[in-house]
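Quick heads-up: it's one chain on its own, the form predicted on its own, in structure tokens.
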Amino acid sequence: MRALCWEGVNDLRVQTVPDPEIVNPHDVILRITMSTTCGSDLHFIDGYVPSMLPGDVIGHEFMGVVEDAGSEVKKVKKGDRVVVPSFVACGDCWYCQHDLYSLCDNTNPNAEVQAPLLGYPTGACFGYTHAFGGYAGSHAQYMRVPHADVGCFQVPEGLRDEQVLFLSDAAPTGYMGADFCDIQPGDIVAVWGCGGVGLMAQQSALLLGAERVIAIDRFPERLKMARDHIGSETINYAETPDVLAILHEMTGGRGPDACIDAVGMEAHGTGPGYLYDKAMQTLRLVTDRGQALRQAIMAVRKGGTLSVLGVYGVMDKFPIGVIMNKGLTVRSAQQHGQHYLPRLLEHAVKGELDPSYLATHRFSLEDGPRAYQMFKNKEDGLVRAVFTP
């Protein structure tokens, strides 16, 4: 089959690799119908996040068709249309029992890689990294899930592929960045970024409850999009780059309740503060451009909540002091999936929830090195480029 992989640092291509096969009598194939890309994938493209190696299929956010099932998968059958979050969670474990199944503890292969550097590992993620599980990603043409009755969602009748598609990742990371904010009557959430997981915290701000959602980025038809699709308030800190005054202003002096960060460690700014992290980041002193997650910790009103949702990996002057003389609570987590996919699809079933917009452009498989690029350089409004095998 073709897929999409990783070759080396900013080296993509589309390459002919061994069908998939059932391994374990949990797992099934799927067929895959589409597949996005994702901005934590230009992590490991740019060299970020280390542990890939030459062949790896990438690619974790995607939907597709069962092909064939293991004899012991019980919840779906040849034929059924699904969506998979990207983490791979087993379902028994303690952590899947609490609902924190990206922290599951039976999924990754790799542990032994992960836990000098996070002191216990985390769940397998498809597509990312071999620390991550080392599991062929999405932007193929067929690909293996394991715990398929833990990570398969069927599809409800009279939904698109375009509206279910980025229920995989990009929505539920979102919709647990904003739950995590704890949203009473009357707030103000404040969400850094209008990608695809911005654009779905803001949406899922509102959702659960926020009285304004105040969107900060620096390209003027992703604002728009946030204004037109979600009904965002928004700053262009590229055109007022005193976003932290505005933000005062706008919030009556007293700040945002909740600042959301769905930008990570390649964060654009402005000013001195940005040309020490990207000097620090080419380098590779540090892995982290922090602008803008240093910005919402200074945001956000004294006793509020900072949710994390960028990925990251080692910062240089983080604000652990402002952290806890303003009292804040810090939420993050890769995203649990398995937990809010229900919920989500009852969204999308109801109307209340349709992402489709996100996907701005199309491209087939054989064009993803090209569509990477103009992902990662976000050109001609590019928010996110579907691939359909």
Given for the second form:
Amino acid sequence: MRALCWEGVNDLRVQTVPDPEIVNPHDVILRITMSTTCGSDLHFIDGYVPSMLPGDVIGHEFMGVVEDAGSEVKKVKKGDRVVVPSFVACGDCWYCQHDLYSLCDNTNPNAEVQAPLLGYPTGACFGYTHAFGGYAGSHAQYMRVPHADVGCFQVPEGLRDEQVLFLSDAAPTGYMGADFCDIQPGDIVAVWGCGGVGLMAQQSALLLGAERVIAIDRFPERLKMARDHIGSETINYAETPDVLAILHEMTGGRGPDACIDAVGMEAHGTGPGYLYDKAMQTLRLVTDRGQALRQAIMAVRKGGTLSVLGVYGVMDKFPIGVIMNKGLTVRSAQQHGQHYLPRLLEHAVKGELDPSYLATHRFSLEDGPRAYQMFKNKEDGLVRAVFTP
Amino acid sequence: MDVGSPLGGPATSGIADALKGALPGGTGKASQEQRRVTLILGGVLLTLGLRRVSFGGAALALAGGALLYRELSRQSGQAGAETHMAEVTRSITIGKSAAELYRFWREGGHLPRVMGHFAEITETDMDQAHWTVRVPGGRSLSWDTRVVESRPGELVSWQSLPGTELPNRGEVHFRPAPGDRGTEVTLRLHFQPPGGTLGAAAARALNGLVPSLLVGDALRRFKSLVETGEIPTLDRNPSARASTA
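Got the form predicted on its own; could you also share the form predicted together with its partner chain?
Next comes the full complex, and the chain you just saw is listed first.
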């Protein structure tokens, strides 16, 4: 089959690779119908996140049709149209049984290698680094999905592929970020980042009862999307001298009740703080540019919640004193998609959630390298590149 | 190949080749040779690790560095004389009762799969098993073990029968965990000072590098098999690498 492979830093190629096979009894083979780019792919494409191997098939946000099923697969069957979260979860371990699916104990074949990085290993993510399992990803014609009964969710009739695709990763991640904020009536939620996850976090905050949502980004077309599709109020930080002062005034001097970081390690920013981050990262002294995160920590009201969805590595200058003195609650995770998907599909069926507008550009799989180039540089207003293999 | 193995990926052949070159051919000052092998192995790992700017590389570099440090920090006159026994102990919590886990370990016939990442095991009966382990340089070591103690719901311990180049023993303990968390399982493997140069090199390699990962992997494989009925694997994982064709 054809697949988009990582061959080195900033070197993606479409190649012919062996077809996936059923290996374990709970596996299915999925024929991919749609797959999309995610900001967290950029971390290993740019070489900031290690443990990719040349030849790895990438991609972790996808949907497809079940082509073949292992002997122990009970709930899904050949021909089912399904959407699958990007983290692989077994459904049986303590973490899965407590709805902490991305922390699954039983799906990462490289758990022992990852553990020294984090203390204890996480579950595996499709099409990501070998520390996160090393499973082949979705930018391919077919893929193997382990623990299919836990990971595959049937798509209800009447929903188009574009409406469902982002329920694989961007929507559950954003929804989880808003869920972490424990939103109360009257709450104002600020979200840094208007990419797929940021926009989904904004929409989810409103679905979960937020009074107002404020979005912060620097791309006018993304901010327009936040206003037009969601109803967020927006701040373009590239055009304003002081985001904190603006947030202060917009919230009557209280600050947002919750702040969501949907940006992560390659944050852009302005001023000397950003130059410092960029220099340190270029020298590989740190993996992260933490400006968005630090700003969110400063902006959130006293006793409020900081919800971190952005992918981070090892950061210096982390303002723990601000968190401590302001009595903040910090919550974070890779997406627990299996917990949120039933709810999200319900919202989609009722017409309350339609992320199809994220699919700004379509490509064939063969155009994968060019699509990622455009995605990375946000050319032509590209928010998400969608592949239809 | 299973790139999930601790030293999997492109580095494995490099290490094997380096060892092949480094392993002494005949007899001689065994302790000197052992020291040399360890130093070379440590240096190779460190170099390979530092050359590969990757997570695996960092792990290799750390392992290599540790091996070098250990060897260089010995008094040179004592090199090889004090061959520490390698003993590794690791624990994991599994969401089943101690009685179930004991039965699974003892009677399930699952050990060949649980240990399959580093040893081929043939269970001749409930108490005896034949182990074969491939060591760097394309050679293998094998031995037979016999269960020497077993207490239902508590522990199983075994040891190798005389006549192997790498005498070893192991034990697994089961202890109820608090709340709804299942059972705390502790696995301990113990390799004794080897005879013969190959055995020495193998034991050193095991001692410095593999055992902690190896024992940790064995426990995780056991846990996954018991909790989910399968072991996570990258077997036949599609990629554009030659080795997975």
